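There is one chain below, alone, in structure tokens, taken in the form predicted alone.
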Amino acid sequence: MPDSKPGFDKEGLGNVLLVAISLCLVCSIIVSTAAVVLKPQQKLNQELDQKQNILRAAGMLAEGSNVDAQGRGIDELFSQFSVRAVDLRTGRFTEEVDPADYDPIRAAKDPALSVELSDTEDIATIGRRENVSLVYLRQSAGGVDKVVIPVRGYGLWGTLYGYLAIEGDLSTVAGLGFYSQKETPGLGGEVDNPAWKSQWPGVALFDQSGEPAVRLVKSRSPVGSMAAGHEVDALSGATLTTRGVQNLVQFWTGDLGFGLFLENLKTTT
């Protein structure tokens, strides 16, 4: 008499599902474990990258190099900066947040920590502006030597994120660099071109009335003219990216950005 007990069907649907579920579970555990183990190193890498971008914007670290001419590394160079939180509503330093673990971009997404901008105000097309942001200050014996502020604004394909470095006079550009952008290579992507970025140091941020005055132009004004001091070459064939860069610089140096802070800092240095 044949055995009526059913045999084990290794190709049966139940067995296939069991193997698949077990495999997914094992993979999930491996991925989760790796994420936890690697998280501290990932954070260190992000912090190192941020320091590097700030130093390059400030002209303290050459493109493609991790040390300066004296052989000083990123951490040693960045130790010259102090990181402070600034209330953009008042232009004053604040102890409201801890700069060590505060993310202004994340705060900008929270209605409780940010303000919605009107179409007229939002020339950088960021939607919301955080109430508190961060600044990076390099001091010298005579006072502030450099100020680096985070900037962002929409170009053609997405938001450009970067840093604007300002000289100790709080009115002159020391450098500009972007660490994240989605612009078209060879056109708007030229914001990463060292030759284009080299035009920024020395540009005057404000006009005689104190209003943001940086312009990206196709044709420069005569050398020595007042207008020429505010001008940078437009990006060839990239009208929207050019407009986006101009707008983001004007926004973040204006009263809704760090303009009030820079004015207040002038009176205390």
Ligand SMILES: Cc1cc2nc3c(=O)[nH]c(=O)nc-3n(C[C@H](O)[C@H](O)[C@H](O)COP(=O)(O)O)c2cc1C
Second form
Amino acid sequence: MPDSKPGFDKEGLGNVLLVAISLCLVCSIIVSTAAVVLKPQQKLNQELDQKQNILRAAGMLAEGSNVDAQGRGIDELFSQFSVRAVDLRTGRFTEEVDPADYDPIRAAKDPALSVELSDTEDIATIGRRENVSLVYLRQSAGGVDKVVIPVRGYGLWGTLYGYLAIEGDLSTVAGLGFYSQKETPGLGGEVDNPAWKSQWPGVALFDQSGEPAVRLVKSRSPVGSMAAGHEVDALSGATLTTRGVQNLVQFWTGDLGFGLFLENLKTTT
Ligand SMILES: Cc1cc2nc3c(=O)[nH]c(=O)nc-3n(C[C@H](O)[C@H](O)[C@H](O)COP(=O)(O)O)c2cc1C
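Would you mind giving the form predicted in complex with this ligand, to go alongside the form predicted alone above?
Following is the full complex, with the preceding chain placed first.
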């Protein structure tokens, strides 16, 4: 004998719809609450990740480790840096934006905050360049001893995003690392290979006339020659990624990137 009340059809359309709608409501409330509650933590994690990327590019954190040789963690190491906003049009520091709350990549999408690059200017294939970007400066007793700049440019499958760390002489690479790229693992994806990345420290960024001069080459110039000082091995089987990396380094160290800023900093340190 059925135990349901007479007239109440548990499997009726109205009942099924009521249960389905209630379930959807409960689930959407749970998902939205989780999104709101977890947002600050997500932001903190993203910030920590960026700090880690900057420290790795600067050679202050080894691959796969979250502490340095003295056991200092990411926040402690990153506290050695000051973050400043730079107007790329003038190469000067600016107070126009709050570095703690500014995203140069987002700014590059806003026509009011960026400039469209012509085909000849746009060697990194980024389309638009933000007017204001960020730099990470580490000071020592003798002045600035590391400058880290955000860089990006197109490879074969997409834009590579990373940081280029420069020594206190403002013309020698301290390291290069990408935190986002879509190149093929084993080919262009070798930009993340520690062995390939280990060639970057010591590379000279500029030629004698101050122009960006880093080159990724299939065969190296003779050891000790002027040209050899600007060279890094090309990625084998990945000519397009290789060209993309060379172009993005040249773009961001050139006059449309941080070139003016580095020039200005040389005269003030
Ligand atoms: C499946 C597949 C993935 C590839 N991925 C890349 C890549 O990530 N970067 C790149 O420059 N070339 C990549 N290539 C190769 C390019 O299409 C092109 O052939 C190559 O850049 C030529 O370089 P090479 O002169 O060094 O051989 C890929 C090719 C194939 C078939």
